[in-house]
Partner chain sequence: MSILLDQSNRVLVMGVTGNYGKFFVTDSGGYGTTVVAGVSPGRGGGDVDGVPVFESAHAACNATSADTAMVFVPPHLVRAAAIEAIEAGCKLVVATADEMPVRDTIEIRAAARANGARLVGPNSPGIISPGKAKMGFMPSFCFMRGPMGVISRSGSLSYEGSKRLTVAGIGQTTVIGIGGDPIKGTTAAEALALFHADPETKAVMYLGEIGGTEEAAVAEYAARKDAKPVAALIVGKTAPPGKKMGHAAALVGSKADSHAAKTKMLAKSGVYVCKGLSDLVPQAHNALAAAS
Amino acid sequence: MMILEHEAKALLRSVGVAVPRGTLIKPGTRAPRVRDYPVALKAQVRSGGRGKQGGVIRVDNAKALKAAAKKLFATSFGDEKPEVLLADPWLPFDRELYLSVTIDAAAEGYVVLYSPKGGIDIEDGPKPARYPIGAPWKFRTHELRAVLETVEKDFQLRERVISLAQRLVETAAARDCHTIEINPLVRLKDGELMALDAKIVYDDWAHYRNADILAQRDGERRRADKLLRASLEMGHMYVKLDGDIGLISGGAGLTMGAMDTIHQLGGKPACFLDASPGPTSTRGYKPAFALLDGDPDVKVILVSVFGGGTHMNRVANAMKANMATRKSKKPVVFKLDGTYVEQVPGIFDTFGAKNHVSLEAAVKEAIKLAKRA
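Just the structure of this chain, alone, in the form predicted on its own, please.
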């Protein structure tokens, strides 16, 4: 769960990380109280690539600020219009750097990433240097120093980066952050480091113990449209992607496996949608279908469910009920497996569906149908 830049900066400021003292601007503000110009006016959205989309504008006076604010409030960035803007002072600096802490499976925990060149073109440059930590208490300054020596020549800068990285690791662990990314991390004229921009991604599943994450999750659901809200309220995990095969699956591992199979066979998933129903309820499939039926990018729906405690005859009957009430004509491809799967063909025969013999066969059919659509 990504939070807005100004929220991320507030968190960093609370743990002693230097950030600009910006001003928040909301729609309808007559005369924003910006003390000094020029400022960087930034759209506060959660989508990436904001800078390349014109979401950051330098303004030199109050009149230009008003015009730029009007433009940004009317612009969508990744299907999201900003509800608030951030006016940060336009600070002079001599270097842009990149520093982040994120959870990495290969590291079995946290990893620190550093690049001596940051900014909006970071993805086009060389890969950042990696310091795999694992558990946060395994952070060792001498180990990170050895990594930084391979990419950063400035001794004083290296030591400042090490100190900041340690603070970010401690903050990520204490605040249930999946990722803390500072890009750019700038070196000011006096040599101090400042987070000119920041991205923080919370661990959604820590909401039960973290009030900040719970509030963010509730806000995310309020902002969602009706169809997505209904799906999220069922406890579904949903991530929008850029493909055309809508995936409804059960369990994060099975969902990832189905996505990998789609990619391997030449298709593109339109979403990650884990609609795990639990062993006794299949109610969650109805809002999942409604969400994908309402998505114009989805050309075909692939249902991949495996269950031990979840009985496949119950899932098949739920699919029968959903198909009877659907208004969409999008084709649906099924692969059910698990307890009582032998009863599935008889149920599917009653409404003309087929349970494919393997996930690969189902994915091939979905890809073929998507190409025809």
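Positions refer to the first chain, counted from 1. All values derive from a computational prediction rather than experimental measurement. Definition used throughout: the rigid core is the maximal C-alpha set that superposes within 1.5 Å between two forms. First, how it differs from the form predicted in complex with the partner chain.
Once the rigid core is overlaid between the two forms, G294 counts among the residues whose Cα shifts by 2 Å or more. Residue displacement note: K320 has its CA displaced by at least 2 Å between the two forms (rigid core superposed).
With a cut-off of 2 Å and the rigid core superposed, R13 has a Cα displacement that falls short of the cut-off between the two forms.
Now show me the form predicted in complex with the partner chain, since the one above was the form predicted on its own.
One chain, no partners, no other molecules: that is all that follows.
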């Protein structure tokens, strides 16, 4: 998961990376403790392209700060509104650089990326120089130096970048970060490097060995509403979409395959909902139904599960138990397949459900029912 800029900067500061001494501003703060102007007032959101969406405003006095803060708190970036703003001192610098450490398949692990020209248009410029490391203990300063020699002529700057990169690789490994990106990394007038912005993406699955990640995950759940929270606590992965066919599926690939099939046959999926956190878990289907039953956009529910370790007799029994206590009248279409699928029709007969043999047939039925609703 991605964390906010001010959180990323706090992590960088804790490992000795220079960051601006900023001030956090929460909604309703009457007199923010900003002493020196100008400042860069920055919306703290996770969506990319914040700068291009007007999420960073230069502010020259206390009055302007108040107006700018009001404006930013009222602005939506993607689907999120900032809960907090960061006022960083507006610092003069003479170079804007790009430096990141991220996970890369071709590198079989970590890779360092560096560009001598950083800033908001980094994606449109030439590709950054690339130092593939693999396992973190394989980082060698002389190897990175050889990569940077061709793109960065200023040797004093280059040496500073190299030691900073090493620190970032060590931090990424020790703190389970998928990505640590500093853009821009600037050179101040005195030659020092400073991270004016920072983006850190944590590895969600390292929550058991990193309290920060656990806290982030809890925060994510707190921000979710009650119904979604119950589903997330089962380990489900949920992304809301703009259609009316609520999809309860298992496995990311087949869930997307089902979404695409719905679209191809003329329907619109209401969500990506992967409800198979573990091969033997079936209790998670109840909160998944509750979530979709409670969503007024969902007109029909399509359950599409193809299980190997997930046994279909157990899934069918879970569906039976669930349908017996469910209050919603929204129609449900089933397509179960996989281990022990031969037992499904017998179980479904006991509560009058039908198991569709093909995904296409199930999707067509769901589209028909959604149109009727």
